[in-house]
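Encoded as structure tokens, the following chain is the form predicted alone, with no partner shown.
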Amino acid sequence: MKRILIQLDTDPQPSVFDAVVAIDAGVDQLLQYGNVKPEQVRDLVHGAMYTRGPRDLQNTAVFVGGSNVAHAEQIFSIVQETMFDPFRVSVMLDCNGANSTAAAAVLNAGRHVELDGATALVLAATGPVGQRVSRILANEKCKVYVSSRTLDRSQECVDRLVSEGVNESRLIAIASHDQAWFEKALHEADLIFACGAAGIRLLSEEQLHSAKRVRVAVDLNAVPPLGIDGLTMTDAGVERNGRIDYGALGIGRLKMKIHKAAVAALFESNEKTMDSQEMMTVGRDILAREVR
């Protein structure tokens, strides 16, 4: 039976990206739709859990992504409230590439820093990569500074992580122009992940010089100029100033093997729910792979 990957997007054109990561991951036929809005989720999912029987749902499975990652969220929540046992289907999050972007950050990292009891500091910790770096890095037991420019998005950010389960104990909200916060985050920081918006640097090369602690920095912008200054886009595990960095494009490589990866998974069984914690497995399995 063919594998029927079915894409909600929350554009009006439909991502060509995850098109092409689905159908490299091994899926047969792709059925797109763009601009979904909430109310049209209901019977997208019924026309996929009741057109196959329940032993064969393994082969169907929900995608869902867009730039709206607020809008997407939501629909990915519809997409689970509307299943049920036996008529299920599996399902997966990924807009933009946020979930499997912060896991690879997150897993690269790990490779060089034990992440339980390490101190982390996010730059632009509110937007849709650094809220899941935040929230990954917390559940591995970090103490997580989550950065933004004001303490009141930083704050909101912390509240809605602890809303979804998050130690609240591991999160700092700081503003990035609160000098000595910033400071005191910069000095006890073992890892530093800048995840800001394209071109629009962050961290400068002098900050960076004076976090003598840090031992990993990961910049996710590749877009000049980057978000840490003194750090390259294709930075992969770089020895650098006694530190490791990693850029865009070295994460990249990770990140698109969880991509595909976390897609093919789907179809194990009808029954798996991809989002950010979900792909980390799938990133730790991979790395295991790899060492062996």
Contents of the next structure:
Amino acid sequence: MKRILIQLDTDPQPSVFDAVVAIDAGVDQLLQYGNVKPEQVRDLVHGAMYTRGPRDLQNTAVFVGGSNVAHAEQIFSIVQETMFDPFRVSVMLDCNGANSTAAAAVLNAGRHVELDGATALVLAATGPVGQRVSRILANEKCKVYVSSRTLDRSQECVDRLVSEGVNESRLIAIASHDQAWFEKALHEADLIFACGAAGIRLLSEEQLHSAKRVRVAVDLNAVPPLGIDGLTMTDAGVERNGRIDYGALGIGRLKMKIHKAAVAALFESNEKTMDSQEMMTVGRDILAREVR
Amino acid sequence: MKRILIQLDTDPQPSVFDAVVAIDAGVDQLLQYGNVKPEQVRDLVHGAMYTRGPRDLQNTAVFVGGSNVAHAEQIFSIVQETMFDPFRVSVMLDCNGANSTAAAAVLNAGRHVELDGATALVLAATGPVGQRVSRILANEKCKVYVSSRTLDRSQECVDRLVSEGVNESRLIAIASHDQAWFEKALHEADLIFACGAAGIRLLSEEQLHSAKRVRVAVDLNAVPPLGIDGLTMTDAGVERNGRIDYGALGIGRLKMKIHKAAVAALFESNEKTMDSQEMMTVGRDILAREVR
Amino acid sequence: MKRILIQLDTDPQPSVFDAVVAIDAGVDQLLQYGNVKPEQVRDLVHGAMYTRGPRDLQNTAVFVGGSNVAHAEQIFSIVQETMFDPFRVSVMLDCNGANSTAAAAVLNAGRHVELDGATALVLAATGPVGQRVSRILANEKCKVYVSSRTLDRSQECVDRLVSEGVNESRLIAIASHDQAWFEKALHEADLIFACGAAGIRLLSEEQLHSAKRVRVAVDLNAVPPLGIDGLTMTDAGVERNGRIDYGALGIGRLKMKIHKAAVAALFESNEKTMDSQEMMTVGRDILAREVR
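Please give the corresponding structure for the form predicted in complex with another copy of the chain, as opposed to the form predicted alone shown earlier.
Following is the full complex, with the preceding chain placed first.
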């Protein structure tokens, strides 16, 4: 029985990136849907649920993507709400690679620093990747400074994460222009993640030098100027001034492996849900196999 | 040479249901087209006709679907009109499964009652499934009471069936609220089919009990309240009060087999046409093989 | 690793013709995109560039098509501009088959006449196929009369070809209603190509007879009345009055072979560009193999 992946994308043209990775992950037949609207999801999912018997449903799965994270998350929710036992198919959310990128970033950092009990500063934390990095770090028992341009947006992000079940005591909302708090975060941080938009500088070289405790710096921006001055896109565990640096391309290798393995894992049963947290497990397995 | 199915769907998003069934029917490459407009069909069909030599054309076929039956039927007509010998490919019409469902409903009823000469009452006969059930029954030499809320609509449906070649003497248009005629139909009916929209009650338990001759009752509504009070969705030949009952899910098993076998049969030659009548033949073959 | 072809089509529904040929050319997974807009191309091409490592990129390719040649050429340019070493995939342009048809027409003519030094008259030369026939002929060192209804349009076409690198001295713009020049071209022509729209007569039988030197006449119109009076669509090297004639279907056989072989050749490396000139090479190889 062929492995069918139903790609539901909220963009007008469904992602080629996600399609190619799916095919390389072993999908036999990809059904691509672009410009997917919430009101269309129920019928599409019913088509997945009712065509193969419950025992064969593990060969059908749904992938939700698109550049607008809020739209994709809504689609993802409707997919989950539409299904019920035993008519379930596995479903994955990875809009613009935000989930697999966040998991890869945290896992790479975790190779150098014990995350449990560490302190992290997440810059531009309100974006799709930043939110997920913050959530994963808090779930790994880090203390996380959630930073953005305004305190309102940082606090809104924290509130959202808490509403999703993240431990509130681990999250501290700060504004990047609030010098006292930002310096405090810089001084305490063992880990710094820059999750900003393309071409926006978030940390000067001087600020980076002032972060005396920092052991790992990760910059997920792939378009110059980078988010953290002094790092390069291709950094993949480069040591600089006693610090380990990662750039977007350096993270990309593990991200691709997680993305592909997560798609493949959808077909192991008919009830997998692949969100950022599940991709951490997928990524840990990959790293464990590589070490062996 | 790969088996290619061109899925022409009039809905904005082509049906996942039809796509999965096609893949499971042995299609190697599915080309999905949504939001198909009449003026686009000619070019699409030319692409099917002129790419492979006449001897290889049996490996290409067209499937027409969509939730709006009138639109899909128009597309189906244009597909047929565009082709000519020897540049033909097989073509199937099964909008929202109406054809395969109607064939499965009548075939299941025919397992318990000799259709030739029997009397049938079709409730909500003007909808996509109801029209097809009525047509098939009349072609099987049943006397068919074609019922709907108004006599105008019932008569319009009868006129349409007659214009399509159905024997006029076998069709009697009635209105469900016309008590005299409706009771007459109930008293005469060997078979009752409820083909209404989701969640609409068409026959009370009391009315069903007054149908003294009825041997088989089929309810194709899958959303409660069901069309016939007293039946359940999962009925698959259940005996109640000397009557055999079928619900939507009970019919679904044979419907799926017909749908899949009909798609597979498209590739047996380059000139198959699969409409409700042809699906009866496909269904009969399936039942004959199961008995053996 | 599966061969993936990304079909970027500027029409609302991507071409079935191009899809079937691609599948028959050995493509394992076709990703179809219709209604492709210039501003969407970059992201789609990035998805092709960054998903497989540089060594595997020869298994991914892009096909650009659509009935509007100017739109497709713009998409083709953006695809090429987006890529850089070593993240390249092969790319082909064949909107409505114009490139493969033009190559097949000239190659068939070249079987009967030495093109180097010959004189050709191209009727309706400003259309997609006519432009390409003119370009290829000039590159083969023919003297080419570029004819259309008005001198302005013919000259515009010549200017465009020159801007694309064609030798200016080989192109002569003429208007079909300018009797002196048109008769001169007719008298000198060794080759005549009719590249007009469906059902439009471009040359009367009388005019054809007045072309005393003509050795090959090619009519690419497949809808009667044909472009050249006296030819038929199925002519495939038919001799008439000492002249060799080809009609649209007679050219079609080689066109299909070139189209299919060109798609297959995309996967021989990750940096093929398939435009009309490259398809001449593909077509020459096909003819050489057939002779052997």
